[in-house]
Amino acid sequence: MCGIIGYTGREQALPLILGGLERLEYRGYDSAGVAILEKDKLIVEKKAGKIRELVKDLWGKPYKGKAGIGHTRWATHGEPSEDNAHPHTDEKGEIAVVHNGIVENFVELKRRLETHGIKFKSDTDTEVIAHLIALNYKGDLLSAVLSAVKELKGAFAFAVISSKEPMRIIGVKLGSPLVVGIGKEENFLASDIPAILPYTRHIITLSDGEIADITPEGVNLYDFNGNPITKEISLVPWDIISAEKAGFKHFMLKEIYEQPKSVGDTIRGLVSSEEILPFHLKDFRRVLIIACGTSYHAGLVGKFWIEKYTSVPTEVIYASEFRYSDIPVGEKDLIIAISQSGETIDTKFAVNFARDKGAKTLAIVNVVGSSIDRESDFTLHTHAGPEIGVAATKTFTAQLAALYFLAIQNTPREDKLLQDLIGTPSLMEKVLEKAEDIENISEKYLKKRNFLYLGRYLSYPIALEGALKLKEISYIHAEGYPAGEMKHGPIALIDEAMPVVIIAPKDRVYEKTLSNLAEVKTRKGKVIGVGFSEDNHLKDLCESYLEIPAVVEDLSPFLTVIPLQLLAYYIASKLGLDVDQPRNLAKTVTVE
């Protein structure tokens, strides 16, 4: 969830590291810090709060070192504070570490290190890594790291530098993401690709149990036993322009507007020969979709499509629950793991658990070469490009495209259904043409503190997703429910102060949904409707109306979600909130 950046090369390291940290802000953080190798000294500067506070502290300081590491921290062990911010050092201040993930046995290690007389300065689990490496240091940083790693338990990634070896960075990966950037007479280390995109698009993605030994002259790779390994260098199919705001106020708004393109690009990628899967869903007795957050909601939509077109029983399970449940999993099951980053720790562990039980695994990810991509038997890649806003938007609709494509494979109507899907991006563009209307509507609801979102059938997951978007970025309490469940509890909440968002495209449950709407109005609830542009009957029943063009039933989620994304965005933006980096949230959840 935190961000790591490292640089060693011919340029001054500090500006590059600070720039990389700024490009990692979207991951979520509460403090930031850098360690620069200044000749034979290790200089550490860190600050609680935003990166701009760190930059202010560094202003005018003449650091010209050409190697260093930086970090943005999202607190796990220890409250957000300067002492707990990274980098952490050994007692002599000769070794510095930045770390993502969790060291599960840090209490045991800390107690043992304290018996050696070592005094700790922070409450973090990270500090044990620095002391452990220092204890094992005998003149070679790689050897010391290899010795320390053998004692660490958990899922983590970290970078290490030492004043004794001033142009060298050691990177370690086990569970959390880490990539190496390859340059000319310079090399990089980062937890996420956007951090290094301005400098290189040539990367090596580290796998679990791998270590990178990085100098300006080159990169050597090893396993945790110290055995040399070789890996291919990949070319990232993005550039820095695609990770910039391009005139939009926030990344989230830009990414909402990018959805027609990202869905179109995903469809084109899926129909290419590279994405053909060597099986049919009907080959399996059951499909289990595992995911977290927004990806889980995409999975709920996918369940309807898979069962409709294949008749294969399908369940959707939170990845964090799947690993600890007693669900029987075996060779006749297909596990579909959905993750934007391909690094979501609960989803990754669930994939490993399922594979150990003999199940086949299929990943739907947005990052080629990510952990879940590599560790699954098969992959469908979404082609959404980098998503910087913490609240997922374009990756959600790209995931829907992958799930629909998967569901309709080898059905009698495949060609017709695929043509419908191909036409969806143009309909999504028509929804975006109504953004100004949605912005005006949002003004009515800025002071509301509770929302209820209702939908049936394919619109139920969209109700969940709409409520999640509002919660994530506006901090307004919102709940999504199946509209038919309203009478079983939520109806007690409805009064003249409660906005109720009702998603009602003309589908198989349209009339039922209108009955639920009438129940809301009877109790004086303020209805915000989402429906077809020409549906004047529905429009007349609503206080506010978010229009979408008419679309076939199956594809309505691609359209109905966009007004809800925009509504949440405009409410949060007009409230003056940090839309791209909402409090307490991280883009990629790499700790349990």
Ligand code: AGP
Second form
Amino acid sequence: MCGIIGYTGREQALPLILGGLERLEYRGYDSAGVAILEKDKLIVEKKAGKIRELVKDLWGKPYKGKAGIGHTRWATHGEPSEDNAHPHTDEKGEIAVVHNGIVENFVELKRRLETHGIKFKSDTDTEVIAHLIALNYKGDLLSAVLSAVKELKGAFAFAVISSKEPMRIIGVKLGSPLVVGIGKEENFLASDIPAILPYTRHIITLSDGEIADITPEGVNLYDFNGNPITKEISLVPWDIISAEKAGFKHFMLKEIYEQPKSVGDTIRGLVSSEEILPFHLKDFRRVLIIACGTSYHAGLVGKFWIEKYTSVPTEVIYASEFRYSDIPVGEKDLIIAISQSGETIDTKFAVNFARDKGAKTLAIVNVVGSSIDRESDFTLHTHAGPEIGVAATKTFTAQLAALYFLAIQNTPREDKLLQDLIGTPSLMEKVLEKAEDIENISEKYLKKRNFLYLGRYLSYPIALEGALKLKEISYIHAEGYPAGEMKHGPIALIDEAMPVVIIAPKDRVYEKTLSNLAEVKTRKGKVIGVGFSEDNHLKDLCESYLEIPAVVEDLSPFLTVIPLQLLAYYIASKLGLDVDQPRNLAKTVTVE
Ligand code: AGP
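I would like to compare: after the form predicted on its own, may I see the structure of the form predicted in complex with the named molecule?
Below is the entire complex, every chain and molecule, led by the chain shown above.
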């Protein structure tokens, strides 16, 4: 998954493009590059490594051009190198392209282009786009793009600029996100809103099969057949402050602390929303929750709540598995697709697959206008605001709020349950007050190479989520496991070198979890406990204790996840790792 940006207008393009790329860097950071229109020539500069390597290279270069495109890469085809960095150009260097996604038929296209005598300079799929446009260019860039697009298969968003038609940039959207920013005598293209938020809040979100043709004077939109279309310009509610670090060392820490607010905003958004779902979960034979990563863990929590309050059988399935299984799906099923970005291609394709089978689809997304939002029958929006840290935190607890809100609809005790939910943010604040204790505790575990996270019932998905947080930002191996299952194998791993995190709020499985804790301790395991502040019995059994205030059984996941987010954050931060942009990761995975 990559980040692309384009600018054409009255200002110098380079600083705007580099600034935008820095705000897109969470989408991928193997390499970066720009193409700037300098008088009548396209200047292409690119560099392996993070944006700052490119910025250093470009420092002081007198590029004054007022149109250009930029790219930050998460490699799919072709290793992260300068040659494979975008932009890619045609042979004459008159057309440059930056691309996010995958051209699935690029091998066959590359072969065909090579029979035209075209010499490729990279191993990427993207380069075929530049050559195809050049091959089809007969004096009009839009026509050449329209012809080229007809031959591309896959999911992609790309921007193209040409020295033959200065100040004109064309953006194409199919499967990967692309927005148009509307300015005053200037216009933008970007993969994501934060990239251009400092310059404009007037945005057009392109849908699949749409093209934007931008110049400083204006924006024209077309479908893939070249028919003009019109779309609404929306005013983005986020301001740049909410997308900056606000004094925190990392976006991730800021976003962990934002959780009481983002959960509160999500609850308020859902309660006040006119988007009343025209159905009840009980109208369906079965609920299938489809998601990836952290969103999948939110789904596992949601399953317990949905089955508890509606008795509708609920399954949670990895999106990447769903489409390739033979699970019977039909119109009596409700598919709940959970995705903070709303662009995860595995989840997006799963939604398309389910809809083709006649199932109703409900999206729970954080980005309004995202692909999954638009391609689902219904949507519940979380209101967590932009989440820049690659590791999901506030979007996770916002997803929990949406799932709980959904599960308790039309239940006999809905008002009481909703009041409990509304009271959760203040309890989350109390957990955050213990952050310094957790920071001190983290010091003890910096050298550990393996962790086990255990939980039962609602704490089992939190064990999985806590393990994922540690893995993805500290690169320390961690495994989440059902506490009751530990004795059926993983108990062989237990020794004094293996920290075992055990999540044990006082709920229906508390006693059973304590038995599992005893099994760990008799094998000299070191226990990091997560439990109620006043649970001295549990505290005395643990080497380290991460405390939460007492909370009703249902809502413990909102609280138990926070100490685990903080533990992972402080370990990774103290190891000096790049917490906001961990290696190999990207914020949104728009490739299968
Ligand atoms: C979460 O910390 C990870 N970055 C990753 O597992 C993420 O949850 C997953 O890629 C799903 O993303 P989505 O919610 O945007 O679909």
